[in-house]
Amino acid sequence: MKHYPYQIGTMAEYQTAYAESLNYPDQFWSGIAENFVWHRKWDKVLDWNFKEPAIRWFEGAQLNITENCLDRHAATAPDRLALVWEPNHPQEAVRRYTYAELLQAVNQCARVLLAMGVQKGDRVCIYMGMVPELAIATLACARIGAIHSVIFGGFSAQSIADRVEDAQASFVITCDRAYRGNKSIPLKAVVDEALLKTESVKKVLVYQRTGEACAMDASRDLWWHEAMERVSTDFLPATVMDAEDMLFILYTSGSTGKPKGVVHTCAGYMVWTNYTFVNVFQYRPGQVHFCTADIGWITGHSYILYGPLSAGATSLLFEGIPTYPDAGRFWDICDKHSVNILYTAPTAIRSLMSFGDGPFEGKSLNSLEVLGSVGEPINEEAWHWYQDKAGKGTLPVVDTWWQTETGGILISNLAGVTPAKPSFATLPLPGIEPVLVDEQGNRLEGPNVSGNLCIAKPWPGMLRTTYGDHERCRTNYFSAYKDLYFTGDGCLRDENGFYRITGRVDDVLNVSGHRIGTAEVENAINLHHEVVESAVVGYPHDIKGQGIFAYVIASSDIKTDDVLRQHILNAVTKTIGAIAKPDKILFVKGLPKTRSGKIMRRILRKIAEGEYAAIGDTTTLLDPAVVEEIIQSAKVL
């Protein structure tokens, strides 16, 4: 077997990484693992089915990823910055961690965590403001083999309670409030209203980020700047895990009105996030890495925490968004910390090309080399707007897919390496077997074809099971098509064999990057007493990529849309959290659906996106009339 680098540097280079992953994956994945710290090394790389399914890497070695994160690098480069915490406020004072100092924050925290009773195994939910005590519970958890379920700051208190209860977690760490923009989110009152609902918390751990006021039970809240007080600072040896221990769990809309939690486990993740990582963005020693993500998010866990420290790299936690307190945030933000990689969503791209050139007066941008993009497709306009204005025409774009499940990056071109194309994905990663079917799952060869995507081979950073319900992994991932991974999305080939996604296939959406359900947002609408029935369908949005448009049938003749229309918002950021609220309501007298009873979407999407004409056959449905109502509602609303 060939010799090939960790760092892919050339085409040439990647071609032959890319032939030996697939031909010789248990020698190349080993070679690759040999960068690591391991307590005992492995017995065997890879052992898989995709039927039950059963995915094992590196089955029989023994780690923990902190040491990998944390205290290598403590040890070798004590006094480079791990992390930078660049506040909501821009007046507020920036802080910094070196690896030494992140090491000890984590140890102290993770001390904590076992005066509270936590133990390896135990689900901790973690509900906090971008603050770097995020970066540091979650850590710390991982340190001491706890199971961390970090959960989104924007989700309502019914969504909490329902990811407490899923993963049955018996401790929660939490701020008083958060910042966001202009807004003070008041974190704990959120979660004390979720706790109302679930047994199973002893403890709540409060980060004091604001100071405002906020109720603490006393048999059960403790401060975390008075726990930290009481422990020790003094060195924690880490806690042996072994390979596939669970890591975390991270829960992900799907195609029912029930969240899924996507189990991630110890060393294929920690291998999967720092190859991707070092090779993506051509990570150099040195180089400061800004992920605009939310911890809450995978993207957060992969290439905040997880892949960039597991490099060395310096990594940039931002509190706010990006027009907050004018929108040019992000540009001050890449000058004032010298910011060399920059990785953001499509959505505020889209969103910050509104302004125009005046954010970008007085900001060089000159140590900007490698710029990314995440979360969703993005579109060519914003791909050459992003290049144009953040990279000064010149540097690298690396228009990166993957998912939750995925744990990392799996299509994407290397920046400055591999050929980059707008608004394609391009190339799969090494591990990566990208297969395109038909609905019949017939695979489709060749260039220029089109289809639903899917994965043939395990890579090491794939989910492994849901947790508690592993016929739900079963049936979601690995049913649809025989021996392959089904993605949930659409794609295209090109005569270059670059690969684009093309969206959804499924009952999902996905709205600024984050994935909602369809059948969360119809059950939250249908909670309304006065609503009859709903039907929630993707539409294209300038912004946002994907809006949500809702058709819903009211109990009567509905006087005031308004009112109700405003209820229904009010029902969905409750139930759900306010990245769920519709952007569209059309009141509706019927639902297109066939004669089973089946409500046919595809109906619904076109005319959501006023494509009347293109709405096909309507013989089969139980009443086609109801589809020329509709349009006519459609066109006023």
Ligand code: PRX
The other form holds:
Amino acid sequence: MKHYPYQIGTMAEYQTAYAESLNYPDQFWSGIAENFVWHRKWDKVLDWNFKEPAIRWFEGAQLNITENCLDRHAATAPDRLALVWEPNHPQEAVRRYTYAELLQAVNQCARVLLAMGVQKGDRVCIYMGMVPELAIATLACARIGAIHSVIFGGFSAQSIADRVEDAQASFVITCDRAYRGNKSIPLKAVVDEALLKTESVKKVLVYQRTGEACAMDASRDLWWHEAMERVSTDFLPATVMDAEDMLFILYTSGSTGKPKGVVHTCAGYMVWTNYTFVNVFQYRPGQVHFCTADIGWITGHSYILYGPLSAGATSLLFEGIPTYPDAGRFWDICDKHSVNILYTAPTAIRSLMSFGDGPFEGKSLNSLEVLGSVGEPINEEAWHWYQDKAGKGTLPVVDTWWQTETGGILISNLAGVTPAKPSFATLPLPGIEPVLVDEQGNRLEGPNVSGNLCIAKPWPGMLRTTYGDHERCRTNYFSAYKDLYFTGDGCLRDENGFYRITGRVDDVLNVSGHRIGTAEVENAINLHHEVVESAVVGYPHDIKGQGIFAYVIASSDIKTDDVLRQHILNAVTKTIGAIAKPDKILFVKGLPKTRSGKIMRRILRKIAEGEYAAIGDTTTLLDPAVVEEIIQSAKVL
Ligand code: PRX
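Moving from the form predicted on its own, what structure would you give for the form predicted together with the ligand?
Next comes the full complex, this chain leading.
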């Protein structure tokens, strides 16, 4: 096998690395894995089958991911900035952690967790705002081999309770409150409500962010600042982990009503997030990386924490929102912190587009070198606007396609190295063998074909299981098509072999880059006592990418539609969180069903899109007249 660099620098190098990775995966990945710190090297690079599935990378190896993210940089570049925190309110002080300081803080927090009784393998739920302590708490779990389950701060008490229960978590780490734009969100109160619904939690650690009054249960709750003072500040050796020990669980929506706990393990995830970070963004030592995601989502896990930190980058953590105090916030931050790499979501780009050029006035953006997009398909207009405005028409834009389950980026151009094509994620990374199949599972070869996107071989960062339910993992991802991992996305391959992701083909919505299952929203709506039945579909939304359209059959006409609509919105907010609130609710008398009782979502999608003429044949429906009725009320919504 040829020698090739860790960082791909040319198209020819990409082609070589890609071919080597598929022809000689063991040699390829053991070469890549040489770039990390191990307590013990692997006996076997890869052992796998997609039938069970059983996927094991770097078997026999031992490591701790935090030594790769912290200790090795603290040893060679202790004064380099690891984290820079930009608070929600721009007048508040920025906080900065060098690698030496971050290592120290993580160790101290890890000691707090140990003192609370957290042991290797315990599940710890983290429900916090975007403060440095969220990064510290997450890494502290990894330091001692506890399995973190970070829950996005916008989820409801019920969602927390479900996740705590599913993971049988004994510990929760939270904040008194979180700032988001001009709001202050009572996180601890939400946790308190959640813990009334589940019994497994023994201790709650609370970081004081805002200082407003906050109820504390003396038998269960501890203040972060007090607990940190009680422990030693001495170095804490990292717990040695096996390559395939669990690193974290992250819950994500699927096509059933119950979110699933995607499990990632230590070694493969580390290798994948590092390799993809360094190559896709073409990271150079000393660069400042600004990923605008929340750590509560996979993007934050992989490209705020583990990818950038394992590479020794300076990672910027932003507490606020893109439009507070005004729509120039991202550009201010880029100038203020000399950001080199900006990684954000199409929904943010589209929302900022609507503010015009004003927010760019007085901003230099001279430090920017690479722009990235993630989370949903980016339309051409948004792609060009992003490159023109943030990239002054010249900077490379990487459109990175991946999923919670994939751990890191699978399909993307490499900034300035491989060609870009607006709205195309373009080419697979080394190790990734995309396959397009039709509904019957026939492989679609050659250029200019569209189908369901699958991946043929394992890659180090892929999920290993869904927590507590391996069978669910198998049926969800590995049973639709034999010997393939099924992504749930539709995709086309053009004449150059470039891939364009066209969106989900299952009952999963992508709203503002957030994954939401239609069944989850339906369950939440159906909980309302005045609802008989509901059906939820997505429709194109200018800013959110997809909006949520709910068709609801109400049990009585007593309340006005407006009152019931508000009750339904409240029910969804309470059950899932505000992110899942329907954008449109249409009250209907019936739903289009087949004779076997299955709701014809295809028809409901067409109506939600306003494409009444494209509804097609309705004669197989139980009651075809229902469709005409729905169309008439949709027209006046
Ligand atoms: O439909 C794809 C879309 O987001 C889904 C994964 O969502 P989640 O697990 O929440 O992870 C989001 C962040 C990685 C995918 O199945 N998606 C993600 N990135 C892209 C995308 N769709 C098109 N282009 C992308 N670059």
